[in-house]
Every structure is written in C-alpha cells, then in structure tokens.
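Read the single chain below, which is given as structure tokens and is the form predicted on its own.
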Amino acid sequence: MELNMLLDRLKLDHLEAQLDRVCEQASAKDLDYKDFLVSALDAEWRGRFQRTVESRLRQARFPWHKTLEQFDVDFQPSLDRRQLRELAGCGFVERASNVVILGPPGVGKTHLAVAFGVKAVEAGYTVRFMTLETLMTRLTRAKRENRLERVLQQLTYPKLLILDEIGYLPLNREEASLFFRLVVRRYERASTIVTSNKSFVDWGEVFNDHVLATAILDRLLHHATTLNIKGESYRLKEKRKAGLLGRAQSAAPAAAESPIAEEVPMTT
C-alpha cells in the first residue's frame, strides 16, 4: 500500500503536507527510526493543535486578536506583572474563578480580557466573548420567545465567558434580573471575566437596583481577582505623542476600588 494512501486512510493530513520537510530534517540530523517517528507524529500533532486553536478562536468571537505580549504594561504601572503572568497561566479557569477588570475608557481593559481569553483557548478551554449590550439583546429576545432556559444553558457551557463594557449603558430591572440569573448559573461552575468603567459602589445605578447589584457582586467577587487600571488612555497617549494634546495630568481612577473590592480575597 502506498505511503500517501496510508496517510490518507489514517487521516494524517498535516503530516502528509509536511512529509518532505520532515524527511529532509531527519536526513540532515541523521535520525534513527524511532526519532524519525517522533518527528513525524509531532508534525501531525502540531498541525492538529493549530487547527483546533483556530477553530476555538473563531467560536470565541473576539472583536480582534490581542495577546498579553502586545499589552504595554510599562504604560499602566498600576498593574502587577506577576499577577498578570499568573492569570495568563489560566489557573483561574480551572478553578472556576472570575476576573474583574476596572478602569476608565481606553486603558486596555478589553485588550487584557481578550488576551486572557486567547491564553485560555490555547490551553484548551472553550471561550465566548460578548459585550453587555449583545448579551442583554440575546437574553431579552430569548425571554420574549420563550427560549430563555435554553439560552442560559448555552451561556453556561463555555469554561470562560468574557462580558465587556459593563457600566457604559444602564440596565432596566428586567435586564438586571436576567444578568443575575446568568451569574447564578455560572457561579462556581465556570469562569467569567467582566470589564467595567464603574467602581463597585456605582453598580447599583448600573443595574438599577442596589440590592440586586450587591447580590451580583457577591457571586462575582466570591472567587475573583480584581485588576484596577488607573493609568491614562492609550488613545490619548497616541494623540499626545503626535502633539495633539497637552502634557499628561494624573488621571483620577474612574474605577477606584470600593470597600467591597478590598474585602475580596485576591486569588490567582
């Protein structure tokens, strides 16, 4: 039986595409049969892994592809590099813990959330990214069409759910109640990353109900790491670099930590 036919029947597509390169490298390194087999199977595994990662990245629906390596930590000195490295290891996803990223607009909250999501995809976890507006549109429509239970189940499935832009638009009572139901579903079952431009003390206004906001925070922060970014906007940085703005002023943290945040154990 010919080699190409065997590769096809065994579905070793990636090895078949790279076979000439693998053979050339084996010859150049004078590999024995066992080491050659390791090299060939490694080529197949790497190809399959890359294809799986690309598929999961598409399913995650990130608005763009951002990595932690692309994040300018020097521009945001309020962030702890060690803490970022620990979060990048995705141990929080394995423990079903949460990450809350606070800060004013433009400081890189979404970039960090996406970067952690990419790391989670590469670690083999299912990830889904949504803005709060998209989430609420989906949940309210599902409730109206009597599909709420099924949609809540679908949103409970991803090992990591990223909810972006909490606080930019206030929610009505019905929307806040739906958000709370999702948080309860995922509580201690799966991880959630949320980004917000509001401090915790302002979440009562965001959710239009202080009691409900407290209940949401209680579950989100029970097992959570809070990142509070207090630096300047990256977008303003570029304008300042181009000479379009004056000298930087010390930025007042739009998301200063509240007493609730200080009491949360910082797990990583």
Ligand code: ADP
Given for the second form:
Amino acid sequence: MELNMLLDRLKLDHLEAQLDRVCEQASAKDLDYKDFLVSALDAEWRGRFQRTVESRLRQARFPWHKTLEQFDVDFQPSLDRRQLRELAGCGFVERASNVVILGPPGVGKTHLAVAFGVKAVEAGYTVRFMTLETLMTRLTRAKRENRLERVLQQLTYPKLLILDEIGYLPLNREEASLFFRLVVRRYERASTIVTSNKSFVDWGEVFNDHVLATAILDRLLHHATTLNIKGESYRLKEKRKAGLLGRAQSAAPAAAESPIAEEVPMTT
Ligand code: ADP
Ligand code: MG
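Give me the form predicted in complex with ligand ADP now, not the form predicted on its own.
After this comes the whole thing, all chains and molecules, with the earlier chain placed first.
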C-alpha cells in the first residue's frame, strides 16, 4: 500500500501534512529507525493535541484570550506570586476546589479567571466561561420551559466553570435559589471560579437573601482559594499614562466604595 494511503487510512492527518519536513529533518540529523518513528509520531501527536486544545478553547467561550504570562503581577502587589503559580498548575481543578477573585473594577479579575481557564484547557480539562447574567438568563429560561434539571446537569459537566461578575446586578429570590442549586450540584464534584466586585459581607444584598448567601458562601468557600486584589485599576493606569486622567489616588475609588472583607481565610 502507498504511504499516503496508509496515512490516510490510519487518519494520521498531521503527519501527512508534515511528512516532507519530518523526512528532511530525519535525513539531516541522520536519525536511526527508532528515532525517526518517534519524530513522526511526535508530529502527529502535537498536531492532534493542538487541535483538541483549540476546540476546547472554543467550547469554553472565553470573552478574549488572555494568559497568565500577559498579566503584570508587579502592578498588583496584593497578589502572591507563589499562589498564582500554584493555581496555574491546575491542582485546584483536580481537587474540585474553587477560586474566588475579589476586587474593584479594572484590577484584572476577568483576566486572571480567563488565564486560569486557559491553563486548565491546556491541561486537558473541559472549561466553560459565562457571566452571571448569562447564567441567570439560561437558568430562568430553563426553569420556565421545564428543562431545569437538564441544564443543571449540563452546567455540572465542565471540570471548571468560570462565573464572572457576581455583584454587578442584584439577583431576585428565584435567581438566587437557582444559583444556590447550581453551587450545590458542583460542590466537591467540579471546580468553579467566581469573580466579584463585592466583598463577602455584601453578598447578602447581591443575593437578596442573607441566609441563602451564607449557604452559597459556605459551599463555595469550603475548599477555596481567595484572591483579594486591592490595587488600582489597570484600565485607569493606561488612561493615566496616556494623560487622560489626573494623578493616582492612594487606591482605586471603587475599592474605597466597596471594601473587600479581610476576615475571610485565604485558603483552605
Ligand atoms: P476586571 O475584571 O477586574 O474589571 P479586567 O480583567 O477586565 O478587570 O482587566 C481590564 C483590562 O486590563 C483587561 O484588558 C486586562 O487584560 C488588563 N489588565 C488588568 N490587570 C492587568 C495586569 N496586572 N497586567 C496586564 N493587564 C492587565
Ligand atoms: Mg471583569
């Protein structure tokens, strides 16, 4: 059988596409049979891996592609490099524990959440990103259409679910109880990253029910790492650099309006 037909039948598409290069390199390096086989299979494996990662990145529906390497940690001294490195290793996804990222607008909460999501995709996990608003629209519609159970099941499936922007819009009682049901479903089964501009003490108002907010926090924080970003908005820094704003105050204005609770333990 011809080589091209064999590659085709074995579905070795990536090797087929790179065959000339692989053969040229093998001849240039004078590889023996075994090393040539390794380099050929390696080309196929890398291509497959890359395609899987790209497909999982699309499924995750990130708002944009941001990485941890693009995050300027020096700009946020309240963040602990070691803790960021540890989260980047995705052990928290393996352990089904959570990450809560708190801070005023513009400090990089969404950037970090997406960056951890990208790491998780690269490590082979299924990831889904959505804003709290999208989540609530989806859950309330599912309930109305008697599909709630199925949608809750779908939302329990990703090994990492990222829920962005808790606190910008207050929820009504029904929405809060739907959110609680989702948190209960994922508790100790799969990881969730949530970002919020509100400190934990304000979550009672966000969820319109203090008892429910406590129950939600209880599950969310049982196995969780909290990143509490207290610095200045990166967006404002860029505007300031461009001369569009005055000098920096001691902290971002929103941080003063919404102080982040200090009493919450950092990690369990
Ligand atoms: P938040 O979600 O806290 O409101 P974002 O994550 O949307 O903030 O960040 C606002 C913008 O600033 C984004 O484009 C983000 O990539 C960028 N940004 C924020 N913090 C940093 C940082 N420390 N280093 C590099 N870019 C940053
Ligand atoms: Mg954000």
